[in-house]
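Only one chain comes next, encoded as structure tokens, the form predicted alone.
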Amino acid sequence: MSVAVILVAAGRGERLGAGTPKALVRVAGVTLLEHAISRSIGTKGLTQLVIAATPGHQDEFLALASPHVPAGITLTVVTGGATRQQSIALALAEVDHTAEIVLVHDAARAFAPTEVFDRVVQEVRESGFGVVPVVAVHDTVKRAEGEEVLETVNRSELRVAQTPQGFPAQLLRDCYAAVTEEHTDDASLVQSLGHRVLSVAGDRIAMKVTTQDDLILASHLVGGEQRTGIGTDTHRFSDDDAKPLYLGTILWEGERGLDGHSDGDALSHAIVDALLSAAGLGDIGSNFGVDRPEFSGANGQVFLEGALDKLHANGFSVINVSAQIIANRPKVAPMRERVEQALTAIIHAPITLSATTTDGLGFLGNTEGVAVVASALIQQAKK
């Protein structure tokens, strides 16, 4: 029986806080989208993969997916909808009518093993019903209202639902055509219309990546070596009163700029050095030296993106970066959140920013310039 997999990857990842669509977040140097594809593509009988992409990122998703999809399997990328259910409906419309079984999988569960896909397909084929992979609940579960614990729930009857969830293709089409309410998963949608759903064993590694804690856990589960790096940079204030100040790639209105071959963004430059040193790839000088005219006046984003390209080419992903500005001015507190958001959106990992002074000591205490110290934690994919 021919199988189509719908990969739901349209989430924006707001709770993850990585500044990029969730499917594009990297774990051990590889995007969640690619992790999910690499595990689903080996499903027995697979003939088609349909990806519901984050709006505006269809081309990027297609470029990432194409190298992982072998000849003989049709790859389709559609724009996702406003909800998970809408995204699946749009993807289902692209499933070839020769497909007999449809699996719906979440890119957020990127590490679900291929064996789970095969178990679901086999049970759908043998039973003709919808099938959901589940794992048992081992914790004691309480039902509560606010802070008040009302009762202990019998966990022996409870299961945690995972994906991929599988269905006879025509059954799923009929259910999506008839449904009028939103459901949290396809099993509940199908059940709401009176159809049976069975279960098979899931796998705990098929965890759902939703928060930063989940991302850190996933990195430990599937990633390789972790490394740390430290970077520093110092720039003096410019004598040109008209030169603007850029720190963390963004303009600080009303502040005097910093001297430098580029735009003098000491914060971005320190982060670049931290990232490159962690990966053993040199420093900002050896990679983007002042002898290269194309970097004259360049914004810090140019160097950050260049460093990230080098990290990704060597199988590294960024887990987090912390930086501290040392200066009397500018005042960091009013700009902290904006800078953190801007850097997080570029690096696709959490960035935290702090500030301090030297209590009047030295050239920093004399307000002659700005210094920054940054540290980075990165991870290399397992080989």
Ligand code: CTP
Given for the second form:
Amino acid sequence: MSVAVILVAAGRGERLGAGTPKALVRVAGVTLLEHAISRSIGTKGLTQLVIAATPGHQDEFLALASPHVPAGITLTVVTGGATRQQSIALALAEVDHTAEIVLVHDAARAFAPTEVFDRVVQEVRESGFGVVPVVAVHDTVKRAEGEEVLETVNRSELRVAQTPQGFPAQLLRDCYAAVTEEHTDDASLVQSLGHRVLSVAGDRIAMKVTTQDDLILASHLVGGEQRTGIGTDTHRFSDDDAKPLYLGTILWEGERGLDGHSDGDALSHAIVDALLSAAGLGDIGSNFGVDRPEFSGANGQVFLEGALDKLHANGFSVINVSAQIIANRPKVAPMRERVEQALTAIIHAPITLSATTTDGLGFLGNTEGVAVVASALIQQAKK
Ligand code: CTP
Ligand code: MG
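Switch from the form predicted alone to the form predicted in complex with cytidine-5'-triphosphate (CTP) and give that structure.
First the chain shown before, then all remaining chains and molecules of the complex.
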């Protein structure tokens, strides 16, 4: 029986707050999208993979997915809708009519192992019903209203629902054509229209990545070696009163700029060095030759993105970066949050910024320049 997998990856990942669609966030050097694809692709009988992509990111999703999909399996990327359910409806319209079983899987459950896909397919095939992978609830469960605990719930009948959820293709099409209200999963959608749903054993590693905490947990589950790196950079203040100050890729209004062949962004450069040194990939000079004409006046983002590309190509992802500005001027506190946000949006990992002075000592105490120290923690995927 031929199987199609719909991989819903069109969400924005608002609760994760990574500044990029959740499916593009990396755990142990690999995007969640690719983690999910590489585990889906081994499903027995798979003939088609349909990915619902975040609007505006279809090309990126296709480029990431293509190398993982072998000949003989059709890859289709559709633009997702406003809700999970709409994304699935759009993907379902692209499922080939020869597919007899459709599995719907959340890219957010990127680590669901292939065995779960196979178990679901087998149960759909044998029963002809909808099938949901579940895990038992081992915690004592309370019902509460605000802070008030009302009662302890009998957990023996409770199950936590996971994905991939599987259905006979025609049943799922009929249900999507008939449904009028929104459901959070497909088993409940199908059930709301009067159809039976069975369960098979899920797997705890099929956890859903929703918040930063989940990402940390996931990197412990699937991540390999962690490495730290340090970077420093120092630039002198420009004699030119009109030179703007760029630190952390953004403009610091009303502050004197720093000299440098690029835009003098010591903060971005120190972070680049920290990232490259953690990965053992040299430093900003050896990688970018910062005196090269194309980098004249270049914004720090150019170097940060270049360094990230090199890390990703070597199977590393960034866990976090911490940087400290050592200077009398500029005052960092008013800009801290904006800089952290700008850098996090580029690096897609938490960046924290602090500041200190040298108690008036030396060239930093004389306000001759700005120095930055940065450290980065990165991780490689498990071999
Ligand atoms: N999803 C989708 N289309 C949407 C919304 C969600 O395809 N319009 C997908 C997500 O990409 C995810 C799955 O449905 O794989 C479960 O959704 P959720 O975990 O809520 O992901 P996001 O919507 O991205 O996250 P958030 O709600 O925090 O923004
Ligand atoms: Mg959501």
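Here, rigid core means the biggest group of C-alpha atoms that superpose within 1.5 Å across both forms. Positions refer to the first chain, counted from 1. Worth saying up front: this structure is predicted, and the values here are computed from it rather than measured.
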Residue 358: after superposing the rigid core, is there a C-alpha shift of 2 Å or more between these two forms? yes
